[in-house]
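The form predicted alone is given below as one chain in structure tokens.
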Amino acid sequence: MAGVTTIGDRAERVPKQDRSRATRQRLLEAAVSCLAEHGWAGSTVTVVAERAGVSRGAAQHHFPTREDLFTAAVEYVAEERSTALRALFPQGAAEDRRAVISALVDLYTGPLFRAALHLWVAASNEEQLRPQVTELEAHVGRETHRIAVDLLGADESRPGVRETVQGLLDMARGLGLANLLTDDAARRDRVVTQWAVLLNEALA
């Protein structure tokens, strides 16, 4: 009857929901892939679903645009590592500073880090991009640093912890650009120890 809606095809909708949703999770975690391999001049709409295993029809289908697809890329995984990061620490606040220091150090060293810097450079250069960047580091930004005062046990209320918390972040995030080039790890673990000194000092 028409306007009715059957149990058959209720059932065929949900599989093709559930296969939509695995195809754009798909681009995503490519793009990302691909923009930390080959950055922005390599990282093209059909070469991202030739990774994907998907035709460049569906990755349109899910992102028009280039700028879509990474941007969107970029905040997924940002989103898939802050909710890792929680579940680090699934009581909240740590007694231990320096792991929450040092899980927040490697959010800035791996796939996901690399891939966001080429999508910043390549904003800095084209005027189509820089809008939606600067939205989703701002977004990214903001998110990092609530996590980092909940994990952290910060009192924002107190002067100058607010941005005893963004230098912590900063930090980390210089630390992640020395990694690009050398594996850092050695230097990178004593200041993240010495960081856990003053941390606890400042927010005692």
Given for the second form:
Protein chains: 2
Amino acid sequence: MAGVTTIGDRAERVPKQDRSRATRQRLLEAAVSCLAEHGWAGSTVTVVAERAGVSRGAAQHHFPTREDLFTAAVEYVAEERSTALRALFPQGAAEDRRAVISALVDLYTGPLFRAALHLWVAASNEEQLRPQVTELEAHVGRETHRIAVDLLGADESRPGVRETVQGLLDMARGLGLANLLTDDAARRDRVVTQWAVLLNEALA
Amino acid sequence: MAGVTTIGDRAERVPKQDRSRATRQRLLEAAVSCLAEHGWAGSTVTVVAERAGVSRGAAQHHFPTREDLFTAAVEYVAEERSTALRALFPQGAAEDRRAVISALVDLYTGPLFRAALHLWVAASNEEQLRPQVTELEAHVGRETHRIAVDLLGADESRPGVRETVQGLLDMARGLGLANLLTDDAARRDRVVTQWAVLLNEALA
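Structure of the form predicted together with a further copy of the same chain (previous: the form predicted alone):
Shown next: the complete complex, the earlier chain at its head.
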């Protein structure tokens, strides 16, 4: 009967699912590293499968197209980063807004941002990639905005607060871009300190 | 004798220089459009020469390498944009800071930003391109900062003012990125309005 499994079936199936999940995860992580290091032109399913130690066939079973693999990878790592960001402030809205702003800005300075940037820029010229990346960007952007509002304790029912937070996240993205070719950490730290002062007044 | 030219020589030389300058300018403009539309991978000296209606040999006479052509192009158009931005506010420091912020943000939403972004992202993976683009970015960044300080009437001798302006330009860059795949004009306008209020207070 459909839906009924014997204990024997179940025992065999569960580790198989685990293996499948582990393979998928290795592929996603390898895909983000590959994008960050080699850009879109140098990132193919074959290169990622090799890097993850997975056969090309297995990779294609999980992700039928190159576009599927790389958008899923950026989404997966973005979700991991969001979870890690919330975990930094387990109490929710933090007293120390500078720490929250600094952690938000950190989202845009690592390999994930570098990978996402390669994907965005490629999508701007490739019609095939564009719809998936546009949807991904909107989804990740909404989630990051929600986290920022929560952790900053921002009251979006007050006029201007929503746009204040949006502008902060735009600044964070711009800081990520400024860090692409050179280590911009020292300047970035001073900008974050100053904008934390401005935001503290604006959100008070 | 070296350095001495007859009137006849001069009459012949001047129009030739003009023609050469016009060719150079056509190449630079074609290079920026090409980068913005097709990205780094689709942008070669041959494609640009064709677009500009110039022979490949003439293009290579002006720009020995692909890297020379595209970095010179982004620099040239950035300087044109800077001049145009200053011309918008002929009196220097403007009363209306919102108008200045809006004009600064506009620098990052057109074809020039798109072209520069392709160049930055390519330089992050291509060692050959990196030093030239890093230098270009630093130079254009300093010039934009100087214009922003002048037009906003910002007093950088006051603590925090320099970082306030830097953060604003980072925000402008981030807004440019947010406009890459979708038309973000309506949201951007609201962010600019709100941050003009905050910056007016901060710079007062």
